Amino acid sequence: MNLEKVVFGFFVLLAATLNFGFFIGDIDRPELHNIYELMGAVVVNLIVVVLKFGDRTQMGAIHLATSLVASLQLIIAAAVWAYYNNADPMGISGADMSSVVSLSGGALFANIVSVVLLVIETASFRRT
């Protein structure tokens, strides 16, 4: 077994999993999205573009792709929210929300990309 590779699954599944976590509920309630949830996702998609940028295999750059993707929007998400949440005095709305949920629904999508990518790349590999 190969601690490198069960260490990168495992963060690409958190980081997928907890960006799931975040997204799930109603996109215009922000009661039902949890920023600790949020920053945890972006937190973890940082480890994984970090992990990933030893690999200099064309999968490696894919899965690397994927996790910068993924971060962008989820930092760009965080931002949207502490911007709404500070700007107006009576905290985020459902409309601001939305957009904050948007962004990390397509950092989801590509977290599922990734470990679309993950299961491919397992599933080809060939004891020698």
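Numbering follows the first chain given and starts at 1. Here, rigid core means the biggest group of C-alpha atoms that superpose within 1.5 Å across both forms. Every value quoted in this text rests on a predicted model; they were computed, and no experiment measured them. What changes on going to the form predicted in complex with its partner chain:
- Relative to the superposed rigid core, residue 28 undergoes a CA displacement smaller than 2 Å between the two forms.
- A movement of the C-alpha atom of residue 37 falling short of 2 angstroms is seen between the two forms when the two forms are aligned on their rigid core.
- Core-aligned CA deviation for residue 95 between the two forms: less than 2 Å.
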Given for the second form:
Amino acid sequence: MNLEKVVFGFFVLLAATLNFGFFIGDIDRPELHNIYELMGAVVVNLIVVVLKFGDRTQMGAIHLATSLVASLQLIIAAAVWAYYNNADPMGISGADMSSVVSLSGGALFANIVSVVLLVIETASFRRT
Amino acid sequence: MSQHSTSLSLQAEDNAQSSTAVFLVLRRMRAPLLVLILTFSLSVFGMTLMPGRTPDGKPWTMDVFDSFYFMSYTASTIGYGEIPYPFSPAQRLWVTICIYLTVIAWAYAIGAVLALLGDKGFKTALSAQRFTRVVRHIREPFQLLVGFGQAGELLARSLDDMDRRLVAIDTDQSRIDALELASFHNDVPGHVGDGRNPEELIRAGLLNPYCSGVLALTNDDECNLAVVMTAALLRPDLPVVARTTSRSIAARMRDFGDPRIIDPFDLFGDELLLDVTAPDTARLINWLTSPAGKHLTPLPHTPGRGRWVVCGYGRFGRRLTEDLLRHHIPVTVITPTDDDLPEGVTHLRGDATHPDVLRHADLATAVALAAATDNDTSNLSMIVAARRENAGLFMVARQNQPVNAPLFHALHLDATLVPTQLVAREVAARIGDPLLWRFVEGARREDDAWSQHLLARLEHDCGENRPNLWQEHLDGTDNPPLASWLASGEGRLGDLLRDPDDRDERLHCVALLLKRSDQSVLAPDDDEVLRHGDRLLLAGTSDAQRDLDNTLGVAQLFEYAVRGHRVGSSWVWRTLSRRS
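Alternative state: the form predicted in complex with its partner chain, after the form predicted alone:
Following is the full complex, with the preceding chain placed first.
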């Protein structure tokens, strides 16, 4: 067993699960989407990006690309949330929250691709 | 199957080469970035948990955004203070912990970046990348020079003067540094690389379509052989020039295509014997290969016919002895070892630096002495000792170390073998002007009378300074009369060299060489019939060059100078003259 692979798989999955946890629930109800979950998703996604650095294979390149997409979407979601929550005098509305959640939904899709890649990589690994 | 996988791995390696530096940075930055992300997110998270109070005493905790903002400026040591409200003791406690945590993480990350910038491997990767990029973007023909040693530097200088482009690789970093310091007119990209490694040659542009030749001039025969092999296998169309002093290596090089082999010992022997056997030919060649405007040198001091004494029987001594014997010149060889000497050589066993040994060589009756050992000190002392015996001797010395040049110079020798200079001059002449080189090679085989005759013609037509040398390609695409004249099979060289102002005058130029596909005619005379596609190498004044260019380029001038027809340039005049 390779510890590096364990850590890698752990974070890739964690990124997807946290993302999913934030995403689930009625899209326009802010109280159903915990902001700490979003923060966790951002942090874990960034960690995954760094973990994927420096892998020169084709698989590694696509892995890195999916994580970059997910991180980008989540950071934008967090920025949108921070704007409506702090800067907008009206506070965060249902419409605002739904754009935050839909952005995180996009990130979730990228994270799922990441997990699928991980599974494919594992399945195609031949024991010699 | 196995072949398939090797080609794949080669390709992957090639791709990898181009982005090595980026991947190196990413890989090295993994740990610092992870530490940074973890400490940062921990601090932000903790900050949102710490209980605080608003100024009106209500319980308050920071939200994620405020906490991220606060941590960003605190961790980067900017520090705007406690916002939006003064902190509670619990918050301050957490901030204290965070400051140490995040500042250490930042310091670690920045330190890692700085260490990476100073890292030797990283620098090498960066410079390799830059070199690859520069070479890939060369858009004019260039020569790939392997080995930037003494000879390489001299050669680079003369090629640079001819406005030729070069790419150089050498195994020695200090030589590449020297290349960067040398002030060339053109940019000469250089990189540390071993010619034995095909990857390095490819990186230096071997596969680049603009690469027009490979020059293998390292001191290492094996390496030069490897370069010849690589070039012959990967780019069989390229001309290769390789330096070697070993005959077996030269034979192995000839197995791969048709490299031009430069052997400084052979070159020196050839030149020396040309001086001895055909001094005027030597003069002619030296004159024509020297810079334009140079005076013709007087006849060199030559030893005349007589016995030679060769001290030292190494690679050079052996070649010289063989060359001398081929010209039926008697030779005495002084060597301490018991080599199997060729027939007809007088062998004197002993160390030539010893005065008694030299005395036995009977220098008084000899005409020349060659100090040919591979030790400069021995060579110098032999020469001084020999001068004492016979001051009139023709002195030849082999100079092994470049640093000893002033000593050899001070002795006023008749000929000094400096391998690096010889190699550089020979290669520059060969690739500088291929037609001139054909002429030189042909002239070396001619006898002295032929050279005297040509020298007289050149001096008569062009004066005492070295004439301009230029080429003319006779294709007649822009000049229909020229094309039909060439096609007629009756066009003679003498007619072409008439003055377009007064056709009874001859232009002040001499045709040195006529090249027709693979054949060449040395110093063609006026009756030589010209054909379509011929190339001429001419020597003459710059006026003659301009006039000949006009004759070849302007139909009216051609009609007059070559055929004696005065043709008007207007349509009316041409129609009238055709009627009459």
